[in-house]
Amino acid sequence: MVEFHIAVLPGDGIGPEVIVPSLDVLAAACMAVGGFKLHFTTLEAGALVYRDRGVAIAEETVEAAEAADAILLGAMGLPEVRYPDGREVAPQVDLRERWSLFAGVRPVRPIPGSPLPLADARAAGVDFVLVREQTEGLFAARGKTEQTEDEARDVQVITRAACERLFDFCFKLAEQRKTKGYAGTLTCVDKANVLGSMVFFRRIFDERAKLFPGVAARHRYVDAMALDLIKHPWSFDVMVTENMYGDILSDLAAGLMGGLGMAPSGDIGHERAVFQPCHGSAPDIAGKGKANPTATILSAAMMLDWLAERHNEPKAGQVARLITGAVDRAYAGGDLKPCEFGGTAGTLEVTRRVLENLQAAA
């Protein structure tokens, strides 16, 4: 039997709503595979934690975390939880600081049958990764701002330690993807006709392009990526980027699915991993039934494939594309539509849609 331990967040808002299905999914997949097995701990932390207890993520918490084989986490945040400077509560920052979980993963793929916002018929055949710099960029200044009566700065940080590494990460993800049939892309993502920090960012690209020679190296500049992924998703095959223009591309991104209950993240380093939907908590529509639990669902998915390459076990692979597979059948026929699409089908429906689909197949 091939056992891994999986810590779980759920977090605030709508957190708990798509974890809980996302558990379920995980659990019959398992069962269906066979011989596979995955021990759930859930760990409190999130806006709600800090209200009552003064800290977002006890110190206990995090060690119990890290003593897991994968963190999967729902969502974290509350607009009116924030802290006396005025930012609101992100633990799930802290942990990408803290671990160094450097690349922010953002697969882009719609979903055959879910309804897409591009007319073009080639929209359905997007399928990028876009993947942002986590441990520093403009997200260094979180906490440091410089800030008198009459200015406030935030100073951005890029080093060469943190660029090599996530130059390196993206371009082994483009060779990979490359021997499964996708372009071999590389596209660097930056300001660098502007922010000196970002002609730094883009030469050490390039000097580890080198290293890749087998991995097409291209540039763009955020706000023309920005058009072009309006323009011609279909174009692009991995792109990295700093901290801040990831987290907004990565938005972008996810409107190309659909939105952002369809948008499933991986928080990566070298020793652990978080996974995680793209969106927030969401309080407007928590406890009403309406919260899509796709993302989540996806994302436990990519949990799976990391063990699996992590730790050479097939198992895990096998029940990352039979929960993919399930997801990719329920959207399908087109008739299963998400609140957030104008539909009514909420958390329920589409868990037992996606669970229906997984046992046919199993």
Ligand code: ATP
The other form holds:
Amino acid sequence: MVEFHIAVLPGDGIGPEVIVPSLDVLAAACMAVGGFKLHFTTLEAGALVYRDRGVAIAEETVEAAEAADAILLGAMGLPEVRYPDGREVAPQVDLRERWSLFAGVRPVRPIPGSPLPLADARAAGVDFVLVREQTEGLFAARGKTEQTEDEARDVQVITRAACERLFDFCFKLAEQRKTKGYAGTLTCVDKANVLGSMVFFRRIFDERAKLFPGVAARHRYVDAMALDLIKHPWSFDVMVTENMYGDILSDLAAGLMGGLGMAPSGDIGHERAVFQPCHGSAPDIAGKGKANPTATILSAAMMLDWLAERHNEPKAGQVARLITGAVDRAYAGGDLKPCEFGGTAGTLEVTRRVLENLQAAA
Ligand code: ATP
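Now that the form predicted alone has been shown, please provide the structure of the form predicted in complex with the named molecule.
In what comes next, the whole complex appears, and the chain from above leads the way.
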């Protein structure tokens, strides 16, 4: 029996609502494949924990998560729970820095049959990966704002070490995708026409590009990329960008899939990884049964792919494929319309359809 330990951090708002169905899908998929078991340990962290105990994530919780093989997270943060300086409580962002989860990997692949916002038929063929740097950039200023009565400064930090590990990861990803028939291009998204820190970012990208001659290295300014992602998103393969630009572009990219409830992600480091949907805690729909669990279910499948590669364990990859296949089949008929698309399918209905297709395939 192949076994892995998963730390589960449901978090706030719709976090627990999308985590519960994802665990059900994971358990059912493991059972269907057989000889493969996941042990889940649920841990408490987030804005409510901060409100009640004064810390967003306790040290023993961090240690328990570190002991696991991988971490699955729902969503954290609530608009009304803030640190004294006015920022939202976001321990998931702190964990990215603490565990050096430098690559925020966001695959953008609309699911055939799901309603898409772009009318062009080519939009259904969009299939790219956005990688967001997650340990520095403008986010490095969090909690360090230099402020007087008349001025506030947030300093952007770009270091050579963080850039090199990020770009190497992305070039390898593009190389890997090329073996699967993708274009083998990596686009560096920056603002090198305005900011010195971004000139530095791009220079290191160009240096690392020389080490990966099989990948076509390209550049785009972030503003131009926002336009390109609406006009011809199907022409991209892998793109890499700074933390804040990635935060913004990944919501835009989620829109290409129909909404945040469809967009999975993985925060990847050399030692650890956290998998979570791209969305936040969505307090506007929390408790209403309307949260779309698809993004979290797909993030759980990404977690299995990561475990499969890291531990050379093909069964984990098999479970991942079973889950993504079930999600694809659930939407394929075009009649599954989650609430976020203006449809009537709430959390339970989306989950039921995925489980149904999982059982049919097993
Ligand atoms: P954060 O900054 O924490 O990432 P956010 O400000 O991007 O959060 P979200 O909490 O992601 O905000 O919500 C943005 C919008 O998307 C809200 O209207 C929310 O209801 C909707 N939304 C987010 N996730 C889902 C989901 N899984 N299902 C349905 N709607 C969602």
